[in-house]
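One chain is shown next in structure tokens, namely the form predicted on its own.
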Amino acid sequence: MKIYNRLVEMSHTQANYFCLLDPDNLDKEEAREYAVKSEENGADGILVGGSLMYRDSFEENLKIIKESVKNIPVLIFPGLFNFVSPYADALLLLSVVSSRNAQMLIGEQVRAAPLIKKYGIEAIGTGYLIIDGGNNSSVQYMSHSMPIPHAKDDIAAVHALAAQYIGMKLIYMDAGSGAVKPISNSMITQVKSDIEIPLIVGGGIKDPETAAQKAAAGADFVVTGNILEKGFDTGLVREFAQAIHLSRKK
């Protein structure tokens, strides 16, 4: 089965929770205990990725969390698209609708689009929306875009129906890491009345309420990573996971 209609099957059955893990900021050992950790203790899956390659050590953890995990799937998170690798059940191929800059629009893309050829990695289109999170985050910067406003609830809602249009298969909403505050309940439930594909929302959620409160509001996938940078808490992942899990069964 290809993951893209795995996800969708899993956005059918529940409300999902995506551990991301930065491969610059871990050595080989924490790759691996986060990886297995985030398994045992309810993820879904794990993104992997970041918006800055400084240590070049991206594709050796890539390949250490694939081979950690047994049943979840490994989604490469690009920042820029030097992120692609064989090592990961299929890459998110990002297209950052919110932006007017051509280089993430598109341009990326093409620069990616051999070594996904050459690997032959499943590509998901990703219709990819920055919001505003309160602070000029790394995604922001580092792709020159600025961000939806964050009660702009209807620009956030007809890009990612653009979006849809244009044949993505994925639509993540990101208040990017750090973010002093998530996408609003609001435009969650904005967006995912008006497309008919996977939503994934992450930026900001810092605790497990925050994150039932997404899912709640329509996130089929909500995304932490930051949170878990500041040491991998196994119970707080465990709360996550169960917070998500369940908001949709209240």
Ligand code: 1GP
Second form
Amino acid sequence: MKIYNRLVEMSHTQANYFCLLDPDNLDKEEAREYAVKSEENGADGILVGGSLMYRDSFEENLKIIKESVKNIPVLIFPGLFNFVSPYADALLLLSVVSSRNAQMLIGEQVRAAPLIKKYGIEAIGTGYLIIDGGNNSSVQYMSHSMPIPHAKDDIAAVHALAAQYIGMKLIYMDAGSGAVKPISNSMITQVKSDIEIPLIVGGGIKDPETAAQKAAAGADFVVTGNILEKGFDTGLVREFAQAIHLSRKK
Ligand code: 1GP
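Having gone through the form predicted on its own, I am curious about the other one (the form predicted in complex with this ligand); can you provide its structure?
To see the whole picture, the full complex is given below, headed by that same chain.
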């Protein structure tokens, strides 16, 4: 649990910034450039993944991303079991605990398990909560699951708690890529106050001020994805990193 211990330590030190890179949307040069620039401009880690694997570029781009960064962790953020690869520091083994779809709760993980064993990659059990972000997200559609209503902080909290009691090591609350409404500050605060494991928050975070609010509310890791796909703006990445890092002094 080498990388997991590092993530726990990071969450105790400050709020952190993760850049999500979707390998489907990048060519090789972009994968290299985005990875290098994310690290240079203050990102604390890179998530690689998405809901779909449309193009055959996942493993090649993952390898390039891993080779391009020096110190920050590269984590697989899998849509389905076929995102398992040895070319990352660890894999977030997501179970969509907000769902009642057995395939996303345990089916995909069963298919992933032999590959995880074969590659020897660190798998970090992660309770994944899909929260209504005001539009139909890809993750909601692809996982055949009903999101937790945007204003139901208590429902989110009991799902996160259940995931923790089952033994999951992280909670990832996601309003879905391109969400109209990011997860509310009050929901983040409630979930964070109930759990003892690190909390990742993403979906629809489009500006550094909002990112800082999510971190101040209790997110240990704030994720942006979409915003970087419209052309990699190094100044914006730096602003996101600074806003998140300054938001919560421990
Ligand atoms: C999606 O949480 C991530 O799974 C990031 O969302 O693309 O809206 O930043 P965005």
